[in-house]
Structures are given as C-alpha cells and as structure tokens.
Amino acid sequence: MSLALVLVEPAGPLNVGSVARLCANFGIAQLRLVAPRCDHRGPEARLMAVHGGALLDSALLFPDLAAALADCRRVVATSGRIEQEGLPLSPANEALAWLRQDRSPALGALVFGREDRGLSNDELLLAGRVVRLSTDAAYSSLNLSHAVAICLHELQQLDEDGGMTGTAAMAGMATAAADDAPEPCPRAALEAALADAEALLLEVGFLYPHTAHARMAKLRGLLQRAQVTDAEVALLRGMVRQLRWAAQQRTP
C-alpha cells in the first residue's frame, strides 16, 4: 500500500520542513497539506528540509481534511489526548502495521494535527485508527516532527524483512489474521453514503438539525470501527436511496 504523510494546518515551516526530510529519510513520496498556516516552500521550511526540498515543491493542498482523506482506504490518525469521543485509541504498533497491510494499490494515509492543538472530534472519525504515543506523565506533549519521526521509523521497522520482532511481531500477527477480509471503501464513498443518510433522517424526522450533527458522529463512528467495504457502502447508499424513493410516495 502507497502512504501519503497528511500534515492539518502545520503552523510552524521549520516543522513542515523538518516532516519533509523525514517523509525522504523513509520512503515516503507524498506530503499532504491541509490549509497550512505558515509558507510551506519558504526558505525557513528549505533549511530543515535539507534534500527533502522536492517534497515541499510537489507538497499537494487541500482546504480540509475530508478532502485530503477522499481517496484514502486506511487512515490512522494521532492523537494527544488520553481519551476522546468516537474511536478508541489503538496501540500504535498495532494501528500501524494494520496501516500497513499491503494487499493492494490502494493509498493508505498518516495523519497528524495541529501543533497547538491537534485534531478535532471530527477529523478523528474521518480516521479507521486513532494512536497516542507513549510519553512521560509529567510532559506528554510531543513537538510535530518528533512524532513524525517516531512513527515512520515504526513503519520502516515493520517494512524490513525480519523487522516485526516482540510487541511488532505480534501486532503484525493480529492484523494478519484479517488477512481475507477486502479493503476498506475509499473515504470519499464513506462521506457520500454518510450525507445521503443524513439527508434522508432529516427528511423523515428521525434526526432534527440542532442534534444531527452529534448524532451522525456516532454513525460514523460506528461505520469506521466496521471498516465497510465497496460493496458494504454500496449497499447502504442503495438502502438510503429505497427509502427516499417510499417516503416520497407517501407524501400527499
């Protein structure tokens, strides 16, 4: 599986600059950038990046994270907080070596927040797994980069043959087992089926616009723990458009 690096709203460029290395130290060939709030091509951003540089020059923007996410199948998100609404957190050994199952093309993505305050309960829903890395209580707080850095020598220690040894090899073995099962559908998919449903619980009454948004969470929280497939999510959008259809042939 192909793995873009999605950076949202990185404020700082020598942060961006110094992801940028790392994205060449490892492997990774596509940096994504969700509304940054700093110049992410500027000669601050090119000190850290050293021979990094070219990914700051082919970096592609996105005004949100959905839309960077649209065409991702597995997506782990970090976070920094103990515990937060919708997915459980994952060990991140085990998130990630489920990141990295390689059975197809499919683009698979590493999703990492703001600097000041990371990312919010809903751009966490958008993920399939939701990681916080291990740090002493009494400073939890990990600089951008530095996470970055943790998480990609990670995957590269998954990547290398004989590499997932111990807690790793373990996590590897769990995530195997599910080895059968088909891909997750693309994001993009998920959030159409997830808007026609809400059309259509608005419509008949069983969601009200002040609480949808709270409700539809938990839905999506739902349907990402499930992992649904193409045909899974098919499946729903052909429901949802059923029901419309007899809805309105009982309207007066």
Ligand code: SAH
Given for the second form:
Amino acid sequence: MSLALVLVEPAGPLNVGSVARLCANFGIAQLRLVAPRCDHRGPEARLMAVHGGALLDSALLFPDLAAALADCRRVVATSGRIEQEGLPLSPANEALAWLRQDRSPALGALVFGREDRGLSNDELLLAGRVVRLSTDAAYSSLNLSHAVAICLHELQQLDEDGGMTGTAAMAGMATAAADDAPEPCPRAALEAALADAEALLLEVGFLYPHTAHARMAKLRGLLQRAQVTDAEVALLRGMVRQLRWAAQQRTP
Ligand code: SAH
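Can you return the structure of this protein in the form predicted together with the ligand rather than the form predicted alone?
What follows is the entire complex, opening with the chain shown before.
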C-alpha cells in the first residue's frame, strides 16, 4: 500500500517544506494539500524541503478534506487536543499498524491539521483512527512538522520490525493481528451512501434541517468505527434506494 500525507490548510511555508523533506526521507509517495494558506512552491518552502522539492512540485491540491480522501480506504488523522468529543483515540503504533495493513493497491492517508486550530470534529470523523501522540499533558500541541516526523518514524519502525513494534514487539505480539480483515470501502463510497441516506431521512421527516448535521455526524462515526466494506456500503445504498421507492409509492 502506498501512503498519501495530507495537510489541511497549512499556513506556514517552512512547515510545508519541512514536511516535503520528511516525505522524501521516509519514502512517502504523495503530498496532498487541502486549501493551503501559503505558497507551497515558494522560496521558504523550498528552503526547508532541500532534496524533497519534487514533493512540493507534485503536491495535489483539494478544496476540502473529504475530496482529498475520496479514493482512500484507510485514513489515520492526528490531533494535538487533549479533550476529544466522542472520538476514541488510538495508540499511535496500533493506528499506524492498521494503516499499514492495507493490502489493496489503494492509497492510505495520514492527515494533519492546521497549525492554529488542528482538525475540526467533522474532519476527524472522516478517519478510521485518530491518534494523539503522547506528550507532557501541560503542552500537548506539537509543531506540525514535528508531529509528522514522529508518525513517519513510527511507520518506518513498523516496516523494519515487520508489523511488530514497541511493547507489542517486546511481548512477541504481531500488531497486524487483524490481517485477514476485509478492506474498508473507499471514503467516497461511504460519503455517497451517507448523502443518499441523509436526503431520504429528511424526506421522511426523521431528520430536520436543524438536526441533520449532528445526527449524520453520529451515523458517520458509527459507520467509520464499523469500517464498512464495499459490499456492505452497497447493501446500505440498496436499502436506501428501496425505501425511497416504497415511500414514493405511498405519496398520492
Ligand atoms: N491545537 C491544535 C494543534 C495544532 S498543531 C489541535 O487542535 O490539534 C497542527 C497539527 O499537528 C495538528 O492538527 C495535528 O495534526 C498535529 N499535532 C500536533 N500535536 C500533536 C500531538 N500531540 N499528537 C498528534 N498530532 C499532533
């Protein structure tokens, strides 16, 4: 599996350049930028990228995080926040081992947030796992490029240890325990199913415009935790399609 590193609205060209260098250092295939707030190809970014300049040139740009993740099946997001609203945090080595388990040719994604306010809860809900790197509790927020460096080094260790790392390696346990688990569907398929479901649930009066966002966020969280497969997401869409058809038969 190859990996895309995604930066959401990075504001510091020095940070983006440092991250491009890290991508080259750790063999990351692709840099994806969501609505960057700086010149990612300018002199400051290049100064820090050094031999990673090609990653800046080939970086793909997206208008929002959902678009950047559309073709990805496994997504790990990172957060420096201590308090998480209802989103379970995973230990870094467990989440990164899960990311590495993808056997499909599909891209996995590792997502980092804005320097000033990180990722929103809605953005964190697009990930299969959320990681907070442990720090001193008094100051949990790392510099963006430092957080990237720690995660990529952890991934490198996982590759070198053959799926075993840290305490798991010491205990002789493979972290890639669920190796035969089916692949989650691409994010775009899940979003399309959720959009279908939301439209139907509004039509039948289960959702109201003012409740739709919060309730759909709960449903998105549920489906993310379940890591639904291609076949399961097709089943959900089929159910929604049939329910819409049945509801339309009843309306005079
Ligand atoms: N207060 C912000 C910090 C932003 S730092 C927040 O809410 O997260 C910019 C980015 O660096 C974060 O969005 C996250 O991707 C990463 N980061 C910073 N500290 C981190 C930590 N302790 N663990 C994991 N990622 C971290």
